[in-house]
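In the form predicted alone, a lone chain appears below as structure tokens.
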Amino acid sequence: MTAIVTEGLSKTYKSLGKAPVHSLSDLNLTVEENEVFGFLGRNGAGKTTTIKLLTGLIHPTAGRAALFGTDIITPDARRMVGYMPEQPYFYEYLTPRETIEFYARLRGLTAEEREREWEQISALLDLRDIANRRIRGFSKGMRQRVGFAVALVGDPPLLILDEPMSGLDPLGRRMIRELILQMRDRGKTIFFSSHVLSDVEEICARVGILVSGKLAACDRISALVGDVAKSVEICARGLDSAFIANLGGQVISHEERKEGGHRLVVQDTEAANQLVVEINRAGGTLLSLHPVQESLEDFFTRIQEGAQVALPEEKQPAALAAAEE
């Protein structure tokens, strides 16, 4: 089954006396049922607005989605969703069981239920050591927890994360990472926006990334950076300082390392079987051959590069983050 779709998917904004901001436009998107889906783009680029209609948070101007079939504006599509926002709000007095008693009784579980809820999920995160302690005091780190831990209360079979790895440390990315990978195993759907591309790299199947409210690309990672390498490098030792001097222009970069070491990038294949034909020849030894292919955020650089054309006021970027607030 698919997990969400969405047809000419559109939000415009309003306001007395000014143009219009139309944040999001004719969004078409499919995510399959237990896929990891990561949403990309720069802020303002329209990716708040899309979760805030997903979880029925705002309604659209023009367009239809669903969630497993059900349309986004009924109550039963909300009922399928975990949500978590970019900056989870909590009620500070609370400790973390506290929160998940709460945020039960409003999913209409039963005493019964909402202690086997805690015992399940607070294992999963690890918030036993912290379970009593109040919610104020906590770190970034701990409140992303216990903000993951709301959103898997009822367990629904879609998660909707919005930038659920912003502001954390190395280890709490990785926590959020094999957190995001369990929960496919056991079935669920993810969406979730990030800036941090490489963390979706690592996690994603697909990838759909806005520009400008509009969607750019959409498809799995391996066939938007393609398998055409962007440049080779090239290890060698055994050259003299006459040899390098006589590349001139045929290598991009060049760098002496330890031991006599030297570490040529060329431009393309061609370049490099050329280059080592050279190398040989002058009694060089190769180390290494390594073609350098293009990286998500390379594609995600390039996609953005490509739509820098002068845009009207209300499609900059400042101008949709503003509308998203």
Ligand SMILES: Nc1ncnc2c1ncn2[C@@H]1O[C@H](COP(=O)(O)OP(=O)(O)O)[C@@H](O)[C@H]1O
Given for the second form:
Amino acid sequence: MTAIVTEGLSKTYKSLGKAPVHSLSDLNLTVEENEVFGFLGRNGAGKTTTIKLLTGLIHPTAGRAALFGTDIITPDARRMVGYMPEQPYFYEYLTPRETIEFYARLRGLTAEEREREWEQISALLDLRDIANRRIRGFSKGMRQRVGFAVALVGDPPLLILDEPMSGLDPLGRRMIRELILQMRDRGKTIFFSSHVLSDVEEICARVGILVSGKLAACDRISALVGDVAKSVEICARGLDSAFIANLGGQVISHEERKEGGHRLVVQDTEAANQLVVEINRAGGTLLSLHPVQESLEDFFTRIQEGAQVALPEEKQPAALAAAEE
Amino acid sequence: MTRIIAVAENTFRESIRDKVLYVLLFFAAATIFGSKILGWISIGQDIKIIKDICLAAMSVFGALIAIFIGASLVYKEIDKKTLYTILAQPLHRYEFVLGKYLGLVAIIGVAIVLMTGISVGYLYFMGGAVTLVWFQAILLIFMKLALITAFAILLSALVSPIMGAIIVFCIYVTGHATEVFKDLPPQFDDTISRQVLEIFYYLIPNLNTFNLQSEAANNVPVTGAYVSFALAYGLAWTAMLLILACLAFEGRDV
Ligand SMILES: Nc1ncnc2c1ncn2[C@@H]1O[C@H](COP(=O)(O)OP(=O)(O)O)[C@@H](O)[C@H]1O
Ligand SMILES: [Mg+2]
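Other form of same protein, the form predicted in complex with this ligand, not the form predicted alone:
Everything in the complex follows now, all chains and molecules, and the chain you saw is the first one.
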């Protein structure tokens, strides 16, 4: 079963006296069950808007979405979801124990189930020591743990986490990463947003990249990166300047290495083979040869730049629409 | 229903732990006893005035709780984002609004019970008799406060707490003087302002309906029929305001 399906999901914020903000436009997305899906985008790209739509906090301007086949506008859809907001805020005057109890009651768990829920969740998130301290004095990392704990209450099959790792120290990030993987192994679906690629690269099967409210790319990481990961870097020694001067057009870039020798980048493996033959013929020594993988980071930047160039054209219809209103 | 109760209990707990209540209760008690210290009355002399002051204090301090906590009740949750994780639960929004409302009404109820206890003890000490009409008067004050709280929660779903508090305060004050809008002096006859002001008469609940202060002070019995009428009037207003509050909150983006 698909965990999340969105069809033309859009959100436009309108406020008096201001131009409408198209925070999300025509999002079509499918997330399969038991998948870890990374939702990427810069600040202001529309990630939180999407997540608030999926959790029923805001209402779509157009389009629809369903979680495990239940339309998001019904409260029943929220049975399927555990949600952790960007910065989880809870009642400061409650303790973690009371907080879990409260959310468990909102989910309609019986007293016994609530007790069991606390036992499991507090063990998983290491909340026992701080069980009876008020949240008021908690650090960011402790709050994040409580936030994750609340998302797990009622054992929902889908976890939607908004920037779960932002603002955490490396240890905290690793904890969240491990929790996500642990939840995946238990069969849960995890949809989380981030603006940091390294968070996503390691644990996500698929990613969606959001640029200015539009889904710019959505695929397996290997597919997204694979497309462009063809160029090859060759390092060689003992090449004379005549050889360098006569290099063909297939060499994209070349530079002299500080430690001696040359670094050459060619377009593809075919060109690389050819160059290696030429280097041997000229009496040079091959030092290394390896494919240049475009990291997701580079890919991301490239997509963003592409969108930036396209932006002035895109803006026009929006401006027209605003004028008509 | 369990979800409404969970929200209500939590609201109750919040107010207890935030200690706002203690401050107000302190002032209420101080007013009641202060009247003695200030030398307005001496033992056995004027029970009437003590009763008047006690009821006025309950009404005013109850209203302060209703207005100050009530006007920020929903707004604060949006502002502090505590609402996000709550509305993301399988919970209808009206359940949240009603839970918040009932929690606050319970707080006010506790405050009223405490103030009643203090006042009865004090009256006894001063040698005054407490009869049924005393409790009827307090019951209607409670009804009035429940109505004011409903106004406050409606506004807290619509406007900022300061704005909401000011509006509810105005309603509280004009609500005690709605007859003014009805019985206008003759120079208003056949004017637009007369019609506008008459609209006010119907838009603002008549809070004097709940005022048994002079009857209680003078020990004049009040019929059960009147009390029932006043309660029905208050409940009808409260129900309408709560429905509006739920509707206002239903479609709102948070
Ligand atoms: N309540 C709102 N009213 C108006 N504009 C909003 C509101 N919330 C978000 N936006 C705008 O929508 C865009 C997307 O915001 P958001 O979804 O929070 O981005 P992200 O989470 O990716 O950083 C931003 O331009 C933001 O300014
Ligand atoms: Mg965000």
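Predicted model only: the values in this text are computed from it and were never measured. Heads up, when I say rigid core I mean the largest set of C-alphas that superpose within 1.5 Å between the two forms. Positions refer to the first chain, counted from 1.
After superposing the rigid core, the Cα of Asn246 is displaced by 2 Å or more between these two forms. Superposed on the core, the two forms barely differ at Leu57: its CA moves less than 2 Å between these two forms. Annotation: Cα of Asp268 displaced by at least 2 Å between these two forms, core superposition.
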